[in-house]
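Below you'll find only one chain, the form predicted on its own, shown as structure tokens.
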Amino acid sequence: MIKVTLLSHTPEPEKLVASAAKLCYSNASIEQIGANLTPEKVDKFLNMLVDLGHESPIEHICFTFGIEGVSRTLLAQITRHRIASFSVKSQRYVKEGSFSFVVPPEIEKNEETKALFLKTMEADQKAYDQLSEILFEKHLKELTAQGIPEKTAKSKAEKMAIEDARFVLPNACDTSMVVTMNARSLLNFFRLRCCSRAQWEIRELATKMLALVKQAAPTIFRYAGPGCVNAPCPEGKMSCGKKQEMMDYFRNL
């Protein structure tokens, strides 16, 4: 199960945005432009800009995931997304034994394929297992051999084992991870991954991280989830076809 943790963003988000983009328009001192203003004038100047949609000024907040529970598949898509920082658990340092997994809904649903997927991965268990073993004990005799001490060849050799043993681990093999990205990117995240089109995976990891943004920065993120919450569906012939449905789940989420 996915399970998400917003663990940090940057201190007052949205007075950080109004007091940088109300600077490009004013010959006040950035101190005396902060200092000026309330909460009021930041959420209606705030708004003005979403309503623009000036996202450049966005840029200069930042929101940190904690992220558990997601499958090295969902690790291969959101690295796509450039703009942003990655801190991922390593299958080369860190050894999977009796690694958790995630099992697609439509195989979980039907016993037949949820059995066959089971057995699979005990299946890769079990080589992950021989794997790692059979290459410790050549490497730890190599290193030995060469005079390492014990201790010392052993950490190696585990290393060294796991490292290629790890080939042979499926893509549903959980992961955790720790992401880091500015608000104007997370938007176009959210445009992206929040799309019904999107894998089921990494469309609920991104529904989970809008509505956490959202809290920290509601008037940032009132419009944010998939391109047609707030335009034309960008799919075109590819649209589900459910558009206001979109639009009423996500303005209220």
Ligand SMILES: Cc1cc2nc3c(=O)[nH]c(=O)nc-3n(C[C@H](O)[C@H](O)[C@H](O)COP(=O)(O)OP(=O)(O)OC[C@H]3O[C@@H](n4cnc5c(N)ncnc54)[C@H](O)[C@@H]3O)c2cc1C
Second form
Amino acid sequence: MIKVTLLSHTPEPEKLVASAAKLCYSNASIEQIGANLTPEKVDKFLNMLVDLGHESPIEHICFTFGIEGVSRTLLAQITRHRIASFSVKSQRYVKEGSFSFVVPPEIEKNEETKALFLKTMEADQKAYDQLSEILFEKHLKELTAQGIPEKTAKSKAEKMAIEDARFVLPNACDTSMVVTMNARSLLNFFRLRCCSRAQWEIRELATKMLALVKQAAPTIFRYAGPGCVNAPCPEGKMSCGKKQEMMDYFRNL
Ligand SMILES: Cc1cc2nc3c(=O)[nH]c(=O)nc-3n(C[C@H](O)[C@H](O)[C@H](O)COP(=O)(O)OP(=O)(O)OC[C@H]3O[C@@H](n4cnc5c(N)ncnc54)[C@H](O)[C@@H]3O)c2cc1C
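Form predicted together with this ligand, following the form predicted on its own:
Shown next: the complete complex, the earlier chain at its head.
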């Protein structure tokens, strides 16, 4: 199951954005930009930015998430978002003793597909273990022959073995990561990935991330969500036709 934690974010995120906006539109000095920024004034500045479409001030605030229980399929999708920073559990250095995996709900709810899926995972695990073992023995022999001390040779041989054995691991393989995005990039991420046309796993993750940032910066993320939440649906002929339902859901998230 997907688990997302908001590990950290810029302190007083909305006040910082309002301060940056105030600098743009007044002759206040850096020392003065944070002064007298009451919650009402912060709200006013933020709403003005939204109305003007002036998005760069929201780049100053960042949110860092800890994400667990997602598949390598999701990893391939989320890392396409270039305006973000990622630290991902390495399959190169961390041996998949008995790898965990994500079962798509549609596969899980059907006995036949579930059985086939689990059988495939079992076979993958067996192949990974066998490859790791065979490669480990080969590398250990070669490294020992080069005169490398046994302890170092074993550690090197294991690393070399799992580096290649991981090629048989499936897209379903579970992973975890730490992800940081600024608010502007997050709005783009939510626009694309909360949409009902996005793939189910990343949509579920994006929706959980949105619920967390809404607590930390409610005004900035007030209208966040798929493109249809505050504008005509951008999907054209591919639209799901559920604009009102989506608006209600995401505005009340
Ligand atoms: C429903 C769906 C289906 C998809 N299907 C596919 C698919 O079949 N194949 C596939 O390869 N990808 C696919 N993608 C991925 C998609 O093309 C994007 O790579 C991904 O969503 C990242 O979005 P982004 O570029 O807006 O985000 P980011 O990389 O975070 O970029 C944010 C914004 O910065 C700007 N930007 C960033 N880099 C550049 C640049 N080099 N030049 C100009 N502007 C830039 C753009 O305005 C961009 O929107 C799909 C995405 C979705 C949501």
